[in-house]
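Just one chain is shown here, as structure tokens, and it is the form predicted on its own.
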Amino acid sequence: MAENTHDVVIIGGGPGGYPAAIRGAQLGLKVAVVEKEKLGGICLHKGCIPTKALLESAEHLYHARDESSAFGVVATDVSFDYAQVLNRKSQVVAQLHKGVQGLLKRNKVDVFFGTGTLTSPQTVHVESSAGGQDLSADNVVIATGSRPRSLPGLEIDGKAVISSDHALELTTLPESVIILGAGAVGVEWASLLHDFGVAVTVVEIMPTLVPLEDKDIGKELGRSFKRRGITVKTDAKLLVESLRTNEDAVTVDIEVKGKQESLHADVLLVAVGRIGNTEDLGLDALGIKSEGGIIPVDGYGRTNVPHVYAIGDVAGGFLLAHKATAEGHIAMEHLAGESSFPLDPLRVPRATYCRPEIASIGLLEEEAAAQGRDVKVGRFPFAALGKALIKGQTEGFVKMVCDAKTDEILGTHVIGPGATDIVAEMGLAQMLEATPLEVGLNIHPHPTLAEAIMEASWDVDRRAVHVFRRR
């Protein structure tokens, strides 16, 4: 017999399940959370969060080391404590925790610390340490998240070859890494690593770093990384069979356009993508469709089987935190009767945080050309910037693509200073479906990043007047 119905169990509290949890509150429904870890998941224990943190710590060594003096600051001897890195990373984590649990706690959201499992569409098997007990609920929301993947045949010891989260763990850093993988994590884990003064070498099976980014930006960081002394190896295939580890060192092969080497490192950092985690949840038993870590899902996160959503990693797409909470919205509001919108994975920001920041939306230039769209890009370089020559950070560009016949802005592709944060005034631009020239007509505060936005949305049409072009 089910105990304690509510009208929407969420099976995981990370950036997904908690905020739909809270949203469900104020919609006024009675909702209760299954957790089998911490509140706010991967995201706040092994993921944006704590990685954020650390690469925070290692840019404020990375300006103070290599950068203050041309800013007329003198810093002798700096150096940094490793310990106290981790333990600012904590504090910050630890205190997101507490908010998190007492905003569940202040929505009189129920939270059931334990593993669940759907025994039908409307019940939630919880079982944890203290014993099994079983929810009923109207609907079920998956938000169980994702862990790191590795390749075939390639194990993930924890001591030689780590994932991630075993990275998150280390006490001390190595003295060299091989990082397998350039996405999001795998060059966010490579910047930080470095500032910190590890040596680094990254391996990327595809042309260009961040592959699934515009190539015009996964180059241009190629450039920036070996500017700074990152080794990148790009066109390179791991041999995963060449693989030889012991305590303390790897040696690895891999293939460079039909030629192979030998690379050397303390440890192998694998960051190959990550995998849903659908096991355990009881879908082969009730039908619901999943394949590959991935549920399959509508606009407002339905699955095939009614009574039961599926939000953020678990649902596929893009693996992001602010993806899950968008979506773990419209699911709540949609299965409560509000009219809601249907998630556009066009309006996903994507952002990664390593140095210098991407961030991206919309579509890649070549997408929107093999959709056949006729295609124009206004570009600016951080370069041209004033706010970028006074922060000393000009790396970097922003391309502006849109439909040349329509004027519509198609996506926004930004590597340089503060691309995460001015990313955002595109997502909003793409939903009220601004044209380029309403972008720039926006007056936009001096000096500021934002205007690299505004400049190279005049340049779509040649307006831009900090940059030249020949007419």
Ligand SMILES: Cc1cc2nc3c(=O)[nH]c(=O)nc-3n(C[C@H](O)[C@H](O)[C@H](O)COP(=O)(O)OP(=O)(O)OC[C@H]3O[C@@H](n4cnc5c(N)ncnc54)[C@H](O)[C@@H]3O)c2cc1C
Second form
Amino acid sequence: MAENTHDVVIIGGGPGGYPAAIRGAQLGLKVAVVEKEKLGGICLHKGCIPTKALLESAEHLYHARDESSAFGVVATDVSFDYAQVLNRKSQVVAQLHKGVQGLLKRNKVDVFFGTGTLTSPQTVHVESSAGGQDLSADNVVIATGSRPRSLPGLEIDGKAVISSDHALELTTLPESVIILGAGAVGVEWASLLHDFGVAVTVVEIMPTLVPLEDKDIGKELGRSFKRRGITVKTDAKLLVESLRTNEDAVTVDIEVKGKQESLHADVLLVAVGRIGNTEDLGLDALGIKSEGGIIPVDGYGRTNVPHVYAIGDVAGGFLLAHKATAEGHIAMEHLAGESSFPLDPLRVPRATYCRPEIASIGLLEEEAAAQGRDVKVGRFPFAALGKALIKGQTEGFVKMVCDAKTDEILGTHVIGPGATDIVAEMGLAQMLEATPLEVGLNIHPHPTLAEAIMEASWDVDRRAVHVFRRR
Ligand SMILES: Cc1cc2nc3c(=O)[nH]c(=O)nc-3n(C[C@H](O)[C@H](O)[C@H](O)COP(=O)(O)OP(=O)(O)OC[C@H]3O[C@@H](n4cnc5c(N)ncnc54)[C@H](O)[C@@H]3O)c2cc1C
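Same protein, the form predicted in complex with this ligand this time rather than the form predicted on its own?
Following is the full complex, with the preceding chain placed first.
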């Protein structure tokens, strides 16, 4: 017999689960969250927040050490204290953790600490060190997130071969690191570790870094990383069987265009993607589909079994916190019978917080072309932008991909300073189906980084005045 009756039980209290719980409470639902570790999930404790806090320290170091003299600021003997870097990171996490706990409490969400398993589409068993209990609900939302994955035969031992989770636990930095995988997680760590003085080699099997992004963006990041002194190996396959490790060193061979070379470092950081936490949820017994750690859902988060929703990383698509949060809102409004809009994956912005930053939304140029669209592109380089020059950050560009026949903005791709902030404008523009002309007519404050968006939109129809185009 289920001991507690709720309208909704959410399994997992990450950025998918906990905001969904709050939204449910706002809608008048009696909501429970089951969490086996800490509220806030990977994003707060092992992902978005702690890594960005480290990146911020790395950025301060880089500015003081490498750039300040150009700004007329004399910073001599610049050094860093990694213990304080970690301390600050932990303070940021702790403050936000407290905030999440407080918000759930104030919204009267019942939190059960323990591991949740579905025993029917409307009952969840919670197992904790204190014992077990059953919760019943009209609907269950699975928000159990994901964990790092590896390659077949490549064991992550947490010492010489580590995941991004282990990287956060390092109390002293290695002298050198090989990073396997140049997706968002790999290049963020590459950027920050390099700024802290670690010798970084990035190994990526695809031809460009950030292979899920527009090819021009990946190429630009590769050039930037090389200029900084990061060793970049693209088209490079790591030969797992060649790996030799001991407590404080790794040697491994890679194959680049048919040729083998050997790499040596203190650690190998594996960042080849993540796998959804679907095991032990009892899905098979209930006929809830899951494929390779992902639960297929529709635009409202509904699984193939009535009353069971899935949101966030475990529901696949872009593995991003804001996607998880958006899906949580949509699922709660849907199950509460409120009007809601299904998730449109083309409206999920992507963000990568290396230097230079990368952000995008919508279709890549190559995807648009593959769909048979007649593509026209507007571009604007940060090197031509006053604010970028003022900041001393002139790498990168904005690229806007539009349909030449309909004037629809299909995608926007940014690499450069402030990319992750300024791309938000394009989320709104694309949602409201603005044309490039309308984005350009939106008067942008000067001098700002956001002007690069305006200029790129003008450039789609060759109206930009701050770039010269031969007529
Ligand atoms: C290094 C790194 C950096 C990242 N940076 C960013 C970024 O800057 N921006 C961004 O948007 N995204 C970023 N991400 C991705 C982001 O962290 C995830 O997309 C997001 O956390 C997914 O949210 P979620 O709620 O689906 O799952 P999670 O955050 O994984 O939360 C799931 C929760 O469920 C709990 N749980 C699992 N199974 C059970 C169970 N059976 N019972 C009870 N509880 C359970 C877990 O303990 C966890 O707390 C980053 C990820 C990593 C690894």
